[in-house]
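The form predicted alone is given below as one chain in structure tokens.
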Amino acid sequence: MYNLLLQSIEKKVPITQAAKIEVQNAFTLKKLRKRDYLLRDGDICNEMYFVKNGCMILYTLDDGGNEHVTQFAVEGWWVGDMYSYLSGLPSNMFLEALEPAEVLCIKREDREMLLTTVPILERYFRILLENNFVAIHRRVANLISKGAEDKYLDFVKLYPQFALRVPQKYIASYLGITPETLSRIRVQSAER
């Protein structure tokens, strides 16, 4: 049940067998059906989620009820509202299963305990935060400086697994374009 999580950790830091047991004890498994929520607007995000299988989407709603996707997460990815998780303040996000999923959950207090008992995990989580910062920076730069076609082509290049797995309307929302524009770009790309 924990193989993928332990592999994710071992790719970034060395971990002992005893530490692996500590990690396993800190997490719980949640099974989700398609369209189940782990987080809703107004909730405090008290857990971070490691996707064991399935596909998750993190988004916010504007005043008109339009969804604005901020993150997708598939097998081996972490997801949650880091702002709410770290600040303890209510989230303005929704975290939803796009397909049946299983996630490993760690509560804030269990993570803190784990960081004390397995200090090498401080490095692991620091690396994750640094990678997240780089990804967010790249995304913001792309959103403000690139046209729709370039944004889509970069997205497909970086995340080819999402192009076929995630409904087009969510990809368009993530890219900050309309579904119609995305459809046109996809048709033009296929014709080349």
Second form
There are 2 protein chains.
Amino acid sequence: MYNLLLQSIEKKVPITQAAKIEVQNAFTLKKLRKRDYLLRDGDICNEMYFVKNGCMILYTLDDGGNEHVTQFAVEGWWVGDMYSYLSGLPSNMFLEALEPAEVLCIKREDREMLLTTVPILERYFRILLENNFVAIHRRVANLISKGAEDKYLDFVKLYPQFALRVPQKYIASYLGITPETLSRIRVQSAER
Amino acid sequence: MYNLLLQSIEKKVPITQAAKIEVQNAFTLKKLRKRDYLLRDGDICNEMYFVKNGCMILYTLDDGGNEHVTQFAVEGWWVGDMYSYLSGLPSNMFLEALEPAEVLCIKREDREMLLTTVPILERYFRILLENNFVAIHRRVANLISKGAEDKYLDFVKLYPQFALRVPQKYIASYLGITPETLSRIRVQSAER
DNA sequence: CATCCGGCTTGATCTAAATCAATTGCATTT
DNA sequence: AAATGCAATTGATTTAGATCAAGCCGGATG
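Output the structure of the form predicted in complex with the DNA; the preceding block shows the form predicted alone.
Starting with the chain above, the whole complex follows.
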């Protein structure tokens, strides 16, 4: 049950057997069906989630009711509204399962506690966040500098798995373009 | 000389006198004049920089020679090309002083060393990166969901200091719009 | 003091992508 | 197998913002 999480940790830092037990005790499992929500606009995000399997999206809704996907999360990824999680203030996001999913949940206080009892995890999260910083920075660079087609091509190159797994409209949203535009881009790219 | 850095650390984690010495020994000071570079396309980013004073921008150049600002950094901020810094691979970015500036530099190996000798800094960087994650995530949400005017208004609300301090063209670039568009937005907003 | 240059503004035009709208194709449910 | 409901496609039109081009202003430089 905790295999994937412990692997994720061990890939980055050494961890003792005793610490593994501590880790396991800090998490609970949630099983989700397609379209279940872990978080809705207005909720406070009191937990962060480690995806064991399935696929989640984190998104906002604008005034016109359009979804804007800020994050995907599949097996081995962390997800949640970090803003709300850290501040304790209400989120303006939705966290939804695109597929049946299982996630490991850790509450704010439990994580804080765990970080003091197993301090090597500070290093784990630090490394995780650094890698994440690189990825999100690349995304920003693409968003401010590239046109629709180039953004899509970079996305496919970076996450070939997603391009197949996730409905196109979510990818379009993630790239900041419309589903219609993405559809047209795909036929044009294929023609060449 | 190390005041601002030590304050930045102490705001987030407790640190002993001995550890402060260790920190100071790990950094060197660089003084920059306006338009000096700390990093150019093709360089490997072997250091990260903590800004003591002045203002830096991190940007890419596209095929058309247009700058795309991915980051600002003023007093108390960290900056550098994290991708190149972590991987040791060449950067495709420029890091330039917009004003005369002083930065504290820490080499890759020295930071790794420091993190093992002063492990509380793992926590410092972890917290820093979490806060940063929230900010950059907000930026992404704005980039994929908002029009030019709303992006600008959010920027001014979040960083009122910058709006005055930095030439508009860099702000435009940071927002993913042209200087012309930003100029027009500003007069329109003022009219109302 | 003059001039030079970079940054900002303003206007005219163009274009990539959004929007609006209809149709089709799948997959899930009944 | 019919029916329902999304997702994707395709076409027509609109629009936000880019691009191109000139002029202008203010601070740095000889």
